[in-house]
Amino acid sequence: MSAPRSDAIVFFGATGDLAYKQIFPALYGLVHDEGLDVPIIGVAKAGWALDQLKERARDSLAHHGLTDEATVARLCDLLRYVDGDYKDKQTFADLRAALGTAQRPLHYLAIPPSLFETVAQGLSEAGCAENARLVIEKPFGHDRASAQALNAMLARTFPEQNIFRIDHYLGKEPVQNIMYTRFANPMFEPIWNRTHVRSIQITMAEQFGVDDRGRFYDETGAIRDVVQNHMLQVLATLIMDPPTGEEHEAVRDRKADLLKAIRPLDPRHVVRGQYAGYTGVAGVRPGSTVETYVALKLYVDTWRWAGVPIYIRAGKELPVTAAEVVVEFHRPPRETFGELVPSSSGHMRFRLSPDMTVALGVRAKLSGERMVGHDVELILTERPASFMPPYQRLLGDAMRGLGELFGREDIVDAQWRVVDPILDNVTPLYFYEKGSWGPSEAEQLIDRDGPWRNPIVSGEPS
């Protein structure tokens, strides 16, 4: 039995960034695909009027080439504004008047972590937290014990299943697209494994830096920002166990089997990077430490994968701006044409972003009498990045009360206890130049697995 929709809709920081990039340009989605139609509650401390949040939000769609005039109205229509500090009781006050009367509000805090429990409590004691969702951003915590309290903290006030983490990786048509193409393709599953599995290899590359986000990114760093969620939810996708049954929690289930496998990070097979120039950036501390590039290496201690070193890597002002995935097979036993192959040889490629691929990497003959051929790669689908935006997907799936999509609570808390260990300075601070791959020390963390395999954004193979 489906669980009942959400009957209105209240965002927190609706003057703020968030809501500019992101939940205007998904609620106009929602209005114009899915024919939207509740209150829409904007709530922030700005000194503002309905008409200016309104103006806001027209912008934000213009500048996202959102144009349809009758979506843009039916939005603008069902917008509501409530100005007030967090603080104040009166505020969540005159939310509940606001919602009349709904009764199964969906709440999204696009605010920082430090007022979740000042709302959370202002929800409740007015009224608005019964039978109600909340949506939570990135990040949960600042460690495994900050984000245990803070469950806990809003366990007082929202059971479990109305608590909705976002990371919108998992809203990615592409990162949906590899447990479709595992699990939909016979010919897959049996050589998902240590037997056939030789490495693997996750690569997230900005070709920018941190811009205007220095303060926030500097209190931060890659770690946090987006190993710890992305990339982990990324590798627990692809090579988590099938999952079984119907119920909704089964996939989270068999992601939580595995990333509770997964050994915490060693700080031996670590190595952060910072590229020249970052300590410039406006908010960031004077001789800040904070990593702008993290490679590693981890191990999941089940009997699919055990021994199969992994390897992730992700930083900012690298040659592209691309994110992939490449599965590396063992060779043969034995080289029956006699050829010096590359150990590398033979893989299957995702790519997440800019645009969606499936490819495998196989030898075929070269030309000639001679029996001997050279590395290809056969693209099984190409296709651009044009999908539904992963926040209109989750925050439908919120309202809906579907979870799969988001972390829960012993997800997160895997997460955390991966990276745990090498947080904070415990291991040393390299150097890199702008347009790099990082700092050469990458090199040595994958030694005889690599090498490294570069995102090539011109659609050509890697």
Given for the second form:
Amino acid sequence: MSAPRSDAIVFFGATGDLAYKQIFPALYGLVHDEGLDVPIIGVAKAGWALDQLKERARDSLAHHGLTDEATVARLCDLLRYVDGDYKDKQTFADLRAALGTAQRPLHYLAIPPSLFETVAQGLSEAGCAENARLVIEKPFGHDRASAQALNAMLARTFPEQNIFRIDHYLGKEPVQNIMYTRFANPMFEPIWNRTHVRSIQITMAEQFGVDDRGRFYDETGAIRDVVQNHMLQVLATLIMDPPTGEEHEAVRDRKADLLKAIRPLDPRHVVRGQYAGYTGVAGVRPGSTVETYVALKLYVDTWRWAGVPIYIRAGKELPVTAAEVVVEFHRPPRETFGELVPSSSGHMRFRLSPDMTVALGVRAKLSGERMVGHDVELILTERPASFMPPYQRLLGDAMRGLGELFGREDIVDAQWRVVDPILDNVTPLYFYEKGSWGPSEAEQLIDRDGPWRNPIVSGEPS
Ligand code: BG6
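Show the same protein again, this time as the form predicted together with ligand BG6 rather than the form predicted alone.
Complete assembly follows, chain above in first position.
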């Protein structure tokens, strides 16, 4: 059953960074691929006129190599602009006028979270919230309590099914592919549990630093920036139970079950790191103890996963930019052939970026009289990263009222519940050199479940 499509797009923060980097390219994709044909209204307080917004859109598209002139012209044609302060009722009256006959607008809040409440209220008072959908950027709250307060505030104006909390990892093709591979191939299901899985590792490595986002990042840190959302969503996709029935909430229900079963993090199972030179980045507070790296171990309290250690690692200024998941299987209970087999032998690997790979690591015999072998990977699929950009997929879904690839209230709450005990720099901070794999304390954390699997960007298995 499909809900009616939104008949206008409104994006707050139209002159900002997110619009430039993600929203204009996503809109271009929707116009180009799906013939998007509704008014697109940018709102900002910049003293701009419509021509400047069009100029900005053209600039963004050129910057991203999106140059089909008919599409660019069509998109510019659809653009409208409302300039004004979000605290001023007039801004919302102008927006209502710009919406014309539109009945079901989609409002995208690409603005700082401190403005969410003001804008939600403004929309409601001006009659712009009725039948409307609301897309909200991360970070969704700052901790569990503030996320709950934000949910309660939004619920006063928008019903849950009309709120779309963005986590762009959910719009990524390789993340979708984890789910597809698992549930399109029934032979994986019997081994996807504590009986066969020894441990799990998820690594999100970035070769670059905080760059020009010092101020934002110093209030956020790696745990809030990517673990609470992206990493936990990847984990849920990887180990949730199979969705049941035809219910359109089936997938999110199973994800919610899984996330609610993760044991809140034990501060002793967390290693926080900061790269050398971070405090010199503009916007970062002197002496800041915010982490740019985190490694952690967690457990899921279900029959399926009890006792399986799950390691998550994310950091900036690491040796490569790559994200990868490795599910490690148990070794044979006894060595039949008396050879020295690496403890990491036998795995399934999902490469999420920069390319997409699904591979099964097994042991194969070397030719010859002796019963010795080596580790090989069967590559199930390997593709370059030429996917539909996540924001295009997500914006298109939100316009159709499809919520599966968005955070639901209970899901976001469960994610905060996991990280709440380790927020706000309560665990020790270790320093690491740029270009290294983070502080050596992370080796002690993984200990006998190691070694860490460092993604290799040439495409070779690690
Ligand atoms: C964002 C974080 O959500 O995700 C950034 O704020 C991070 O710090 C980015 O770099 C990574 O996304 P992607 O798609 O490049 O892996």
